[in-house]
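Okay, so here's just one chain, in structure tokens, the form predicted alone.
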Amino acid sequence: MDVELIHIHKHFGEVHANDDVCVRFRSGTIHGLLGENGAGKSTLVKILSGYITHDSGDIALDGKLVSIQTPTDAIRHGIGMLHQDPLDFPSLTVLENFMAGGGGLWLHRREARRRLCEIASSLNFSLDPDAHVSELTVGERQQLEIVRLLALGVQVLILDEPTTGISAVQKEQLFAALRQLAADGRTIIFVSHKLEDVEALCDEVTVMRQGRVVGSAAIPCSPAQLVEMMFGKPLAPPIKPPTAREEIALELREALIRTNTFDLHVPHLAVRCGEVLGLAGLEGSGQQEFLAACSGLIPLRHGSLRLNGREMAHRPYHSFMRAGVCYLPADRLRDGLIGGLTIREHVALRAPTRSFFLDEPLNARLTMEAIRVFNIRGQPNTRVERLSGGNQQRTQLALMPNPLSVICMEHPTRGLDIESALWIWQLLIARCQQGTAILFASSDLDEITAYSDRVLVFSGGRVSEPLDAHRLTADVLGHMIGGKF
């Protein structure tokens, strides 16, 4: 089915989130639709898939004008969104959730459990019918909610974001799924900022920037030339300078640390400051809970944990906090910050002052140099949720005390495009510089092995040895993740 999006507007206040947009997706084909974060990439497929209604303009389907206002809508008209965060039930099976999403068109379990097993199989997904989907990996509940839309129909399969926080043997598993899907006559259109996904998969990509589209290119395309499209300027990676001292930030002895599954054994670890620590491994492997009990969010269950010299193992959170530590989790608006309050409500809630009174004209000065400073592309009174996720990632970064100790951080730029994710580094470079000690837990082995002084790997319930991150590849980090220590 060719789909074609014609002189497509839409505002969000003083936000032109798509301005005048054309682009059209042949059948057949794995069109990618690639931009920096906020370049208005998601508003354009939601409003294809009816999560939202544009303004003006119009969507034809193999040239015939239709109208889309709901996913209802774009579902009868075989338009389907897998969304970053896929649309599940986690408390029911993989099953009862296959049924849910049916729209009624499941009325018996059994002809529902053969359907479902038959499109997995199809796709090489292994999805056990009777696990809860509370049990499965992020890349297992984006296969689930594939063969969901396939059994309803669709033959415009939409992906926002896919591969973030998926392993590399899913990623491969559903490029190959895409690939599949797109032999047989389905439109494929693939919503990323990131250029080798992009490479790796599509046929042909259109690039936006601020609400408008740039340009489009055949792949394969030159990585500079699309670099360019995006951003109107070449990057230029920040280049990591020896920042590690002698002194000892963050020191764990015989510690032993709890997970869901297992527990994590660390015989000795002394983080020093300016030291960036990476943290490798497939998700649910311990580095979070590592994360966790570095920060103080979790006791360890037995063993030593010093900063800076003292003992804290046991301490509560605040007296972490206290001490110069800094925890930033992935999800940023269920962990980092707080949904419906606004840049200025976190910049109050953060003023170290004993105040019971908000100094008003204060608060709105921080609140306009933290806006500046972090580049976050919002107003003082937007909410975050309504910032993309790189102007949340910059807003919770601009939320951290000064100085720090440790920093803590879960994938810092999972969700961002190359721009953004090289400005973090910078701003956390610089932090080294001061003597902070990083430790970052990331699925990109190339961002680990870029920025850290020193890798952990998790594999199977066990820990590495410290290694040296520049005598590492990212080859021998996946082939180590994989249990070859």
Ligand SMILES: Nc1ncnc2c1ncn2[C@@H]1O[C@H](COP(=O)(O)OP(=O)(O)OP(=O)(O)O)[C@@H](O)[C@H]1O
Contents of the next structure:
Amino acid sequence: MDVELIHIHKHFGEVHANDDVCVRFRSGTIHGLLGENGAGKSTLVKILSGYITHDSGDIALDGKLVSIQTPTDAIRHGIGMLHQDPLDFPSLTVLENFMAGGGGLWLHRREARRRLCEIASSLNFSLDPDAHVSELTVGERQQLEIVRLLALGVQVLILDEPTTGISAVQKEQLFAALRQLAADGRTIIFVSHKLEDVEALCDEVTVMRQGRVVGSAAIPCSPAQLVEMMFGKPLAPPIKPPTAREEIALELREALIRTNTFDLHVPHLAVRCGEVLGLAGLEGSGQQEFLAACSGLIPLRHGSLRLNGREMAHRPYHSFMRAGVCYLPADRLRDGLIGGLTIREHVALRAPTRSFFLDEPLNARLTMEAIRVFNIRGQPNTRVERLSGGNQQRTQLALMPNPLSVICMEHPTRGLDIESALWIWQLLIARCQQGTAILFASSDLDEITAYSDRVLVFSGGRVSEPLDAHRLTADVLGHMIGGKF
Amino acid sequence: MSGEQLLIVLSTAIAAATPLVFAVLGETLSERAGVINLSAEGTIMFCAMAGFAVALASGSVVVGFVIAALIGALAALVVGFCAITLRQSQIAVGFVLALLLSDLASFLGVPIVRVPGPTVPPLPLPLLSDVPLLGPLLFRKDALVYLSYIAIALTWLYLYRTRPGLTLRAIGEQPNAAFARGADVVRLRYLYVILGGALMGIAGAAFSLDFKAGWSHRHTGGYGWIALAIVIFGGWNPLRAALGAYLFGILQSLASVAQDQFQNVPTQVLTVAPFVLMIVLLVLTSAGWLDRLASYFPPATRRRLLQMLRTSPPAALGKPFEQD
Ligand SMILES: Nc1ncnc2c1ncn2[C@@H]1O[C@H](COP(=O)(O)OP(=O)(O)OP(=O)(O)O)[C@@H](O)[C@H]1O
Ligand SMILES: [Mg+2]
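Structure of the form predicted together with the named molecule (previous: the form predicted alone):
To see the whole picture, the full complex is given below, headed by that same chain.
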């Protein structure tokens, strides 16, 4: 089915999220939608899927104008969407998720189970109907959503940043499935930040910037050209000079870290000041618990943990903080920032004073400075949950104390556009040059090999010896994550 | 305790628990949809008073129940309006209503205190009531009690076996996801909150027109709060919640037996005991204790065990739904 969006406008208060957007998605093709953070990509596809309503403009399917006001309208017209943050029910089973939302009175479990397995196997997905969704990986949850939407008979499938947080194997599976669906004549709309994904998968690409369409191209086309369209200027990746020093910042000996399903054993690990240690592995292989243990959020079961030579095992989190450890979680809004508070209130929480009353002039000055230095797109009084993902991450970084001896980060650039990611690494590298050790987990293997000095691979309940990153490529790492070390 | 005594205890327990069963089912529905109706204490008390007064005036028990259900629905509508439309604190409005309605019940109910009035007539079921043991225990009751059995079964069936029931669980879990699948979250939340309120109204009338047969000052004191606790104890599952209600009924009827046997124990102690025991049970099933229990097991079984025992509240419970 051909989809045409004609002069679409959408405002969120002051923000003009979609400004006169015209795009055409042709049937049987995979159409990429590229753009920086906050460009308005999600807004556009949410409009098409009926999740939000547009202010003005038209939607045409196969040349006929249609009215899409609710998700039900969209589904009726055969349009289905996979949201950026998975919209499913973690406490329900795969089968129940599959069935939720259809019509009729009774649940026909057997029939639904058969449909589920049939569609899943036609796409080479393997899903256990009785598993709880909370136990699935992001990739599997995505597969479930695709299967569900296909069962509803969608002809237009929208995927909003589907490659964030899934493994390399799952990405291959996803791409194969999408190619197959396009070959069957469906229209696939693929929203992404990642040039290499768009290059690998799409037939055409449309680029958005600040709410407008700024151009489109047929693939293949040069990445440099796309980057220029996205950001209005060429970008160069920061160079990471060797920053590791002699002194040891963090040392683990015979450490045992408890996770939900297994106990992780680290015989010996010494991270030097200024060193960057990358943690590779499938999500949920213990990286998160490892980082939490290193920053004092969960206690070691036994073993020793030294920070700058001082024994810290079983000390409370705030003594870790005083010792200069900072933890930046992946779920920024759940664990990192406080939803409902403004940027200025966050700054006030961290302000370097002990006075009882808030020093508003000081906070205002510090906030303006943070917004300027960290280039946060928002006002001092913007509530943090209203910021785009990239700006939330910038806010988190702006709140980091200085100096620090160890930074533990999960997915430092997840969901961020290339420019923001480069900018954040520039900042982190500057921290390394001051002697801060950085431990970070990422599912982006290129990020790991580009910035780490050494790499730990987490797989099958075990963690590898530290590996020299300069002798690793993303390919080799990919194999090791599969469990071959 | 002899077998006969035990039978009497259990039989009384069922009668005592019946109003509570309606209340916990109502609250379960409401909370499954994501709205805490904290007004239960007030709603039950007011509806006990009003249901009895109406039945007295009209001479019809049925009219009493209908009016009680309507009042319960109305109170729930107020909670729903504040919670769903105004997106205000559900706790605050529910709490205020709980206090307001129970005081209002005491105030307005003065003329009918201890006035004899109509009650639900007993209705032994033919055939079934002759079954040994179960017959006298379950089927020599009245229509309301049988209705409560049916309500438990229907609620469970609805939640776990029908598509609208699945949607109900969905809107309390992830309203955004439910919306994306075409559910009209706002309308459905109103529907279930009001339905839950109506059941709570019936629970109130069940106290005054059936179990306690009449109205006196603060007659149903504490039942609303215990119903809220039982819903949590029951893990938002109608079967488990009903079991919780029956357990509370058993504790109560044991307490009244104990009252006859230990004359020297102050009656207050025995009236309060079921409430205290219920709280203890709640603590034992709370997550912290389960975690401690589970930590004695090997990692592989730990997760399974926790999954089986732990019940988590609907993820969006108490949170307003905002659609951009
Ligand atoms: N519900 C909302 N309320 C207010 N502003 C919003 C809302 N949703 C989006 N915006 C704003 O609209 C703009 C476009 O947002 P959108 O989510 O479409 O960007 P995006 O291209 O998907 O970015 P990203 O790559 O970070 O996902 C941003 O400036 C964002 O802050
Ligand atoms: Mg987006």
